[in-house]
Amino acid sequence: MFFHIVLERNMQLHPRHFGRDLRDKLVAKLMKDVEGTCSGRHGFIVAITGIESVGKGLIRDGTGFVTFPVKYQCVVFRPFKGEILEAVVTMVNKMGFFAEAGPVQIFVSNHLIPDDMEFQSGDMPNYTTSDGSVKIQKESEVRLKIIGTRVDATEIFCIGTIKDDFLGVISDPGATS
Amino acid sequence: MHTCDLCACAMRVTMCNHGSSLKRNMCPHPGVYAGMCMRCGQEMDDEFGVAFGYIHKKLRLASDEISRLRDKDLKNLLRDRKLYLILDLDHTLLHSARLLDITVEEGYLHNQTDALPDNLKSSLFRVEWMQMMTKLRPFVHSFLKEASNLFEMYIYTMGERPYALEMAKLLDPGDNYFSSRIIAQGDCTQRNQKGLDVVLGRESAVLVLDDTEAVWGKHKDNLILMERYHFFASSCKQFGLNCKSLSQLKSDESETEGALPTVLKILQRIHRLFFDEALEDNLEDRDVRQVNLSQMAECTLSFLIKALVLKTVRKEILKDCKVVFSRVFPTNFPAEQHTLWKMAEQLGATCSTELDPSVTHVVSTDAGTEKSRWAVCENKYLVHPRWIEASKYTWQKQPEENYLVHAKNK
């Protein structure tokens, strides 16, 4: 699910950007740190929006550094449990299937997919029915569920599935119309 | 109608208990990714079942779960006539040699691909980001390509997996054989040892290509151990050999009658055993491992029968010669442990100490020896130890009258 929340950062900046473009060499670099990174608490931080305030600068004893505490809004990205999302699969194995949603990694494994759909392999490795009408390889386009989620540094990973109703392939990039 | 959303199990119930401990302990934990249990969610131990971090980083799968997935796989699989091959990369299906290790000789193997040999220019590459060179075997296209007809195939190395990835394009560019089963060292469960363990297929059903025996301690039966492919000097000097490398002789092994052709006729002969249709148990409760064993034998066994002729026909050669020897032999040493009394014997030819009328030849290097003199005054042959060894290996008696000691002028 999509947050578009404030979040507070203490930047410090070396004493060179001092002058007239201070505030627009804070903004800079707060974007550079800050965007494309993950955190337990909020997620994947996808984009900022704007600044809300930026706080009086204290020096660093011994050395020249100044620390701005920076308050600012941004978008931010965060799986739950119980939420559905739709995501892109990446890889199709006899062991389930890999898909992504932006900068989450969910794994969806054959336990978790309904029984009526067999693994195939071959070039194009899938999952269909036994009536062929409905079929999962890679690029197909699923709705899935979440049922559990874990962060690390960079990345979000997720166990989902789409063993439920209205859940599974929402379009099917080999169907003929 | 009620979805319990703690193990996304479906069951359709309308009063649901699922939020109680129990059901979570009745969750059989099939495996592991990232850290959660693939089937509910719940926290997992990081050390859980094996790790198939070639698949996917993160996965671990239970024992249980391997054994499911393995019995559903293997029905698939027989169903399309295939079994399951792995395949060791370095001097089993190419060679590589850093950069700093080609010598001087092979110093052509630089040239642009325009400029090097016909055989060479679609076998070797250059990687530089890895800074060394690649020599794939000869055939080895037409041998992935044959085999992937009869079976599923793997790549497993004692290498890391960046040099896995690299050479798995070079031997298939187009993904077609190997996609995401390439195995590198640091899938290896025992360190300095390769194990099926961490193979998604029934053992019974699985063959290995390798060159080294030792790292496929637990799995002697489903190896088939192939001849080395040396191209560069480079292992020539790590394995102990004396000669010059295939590069540095400017040639290579055959296209039709090296390693990889020969053992593919292998493959496909055991491949054919296997499914042999006049059996009559069920394919699932065949073993492959029997059929390479029985295959293994039956060389073996053709092999004694060669070796047996020829000890035969050996033993032809000086068939009704009796020997002695004289000054042959140092003082006090057993006469009959001498490589030339054995390899006498070994030609069909009668050994003695002591001289007596049956005897034919007298060997020695001097005819001033009272055993020689014997002989000449005997009208026996008098003829020098060369006389056999030439005998030997020439596979026929040599005309005594070519190896005659005459006694030295006076």
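Please read all numbers here as calculations on a predicted model, not as lab measurements. Positions refer to the first chain, counted from 1. What changes on going to the form predicted alone:
Hinge residue for the rigid-part rotation between these two forms, picked from G64, E52, M91, R78: R78.
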Second form
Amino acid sequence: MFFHIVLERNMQLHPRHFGRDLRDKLVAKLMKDVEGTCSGRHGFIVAITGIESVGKGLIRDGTGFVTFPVKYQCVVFRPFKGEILEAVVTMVNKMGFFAEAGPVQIFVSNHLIPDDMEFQSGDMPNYTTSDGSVKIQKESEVRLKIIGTRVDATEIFCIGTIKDDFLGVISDPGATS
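Please move on to the form predicted alone, as the form predicted in complex with the partner chain is already shown.
Just the single chain follows, nothing else.
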């Protein structure tokens, strides 16, 4: 799920960046440092949408760097248990498969794959139905349901299932159109 929230961060800036474009340099450094990172509490920071305020700078003793408190608005991505996502399969093995939905990596165990799908090893490992009509392999798009999340300080891990109604393969790159 995506959320639009306000966060705050203390940014350090070298004195060589002081001048008319101080605010622009601060915003550019904030975007470079923050976008694409993950905070366990809020989720993955997708994009900064605006700057609410830049506080007064505080000179750091001995270094000359100045610390500015910056309050900014951003879009964050945080997956929740029970959420339905579309993801791209990145790896398939006999234990299950890994898929990515944006920055989140999701593992789907072979116990959470429908019983009629069998693991096929070979140069392109995959899960295939007995009649061969559906195949899950690398680069397949799947719709899955998150059944568990684990949040670390800098990463979010998810467990998913495709063993439910309306879940499974959306598109198969191996299929001929």
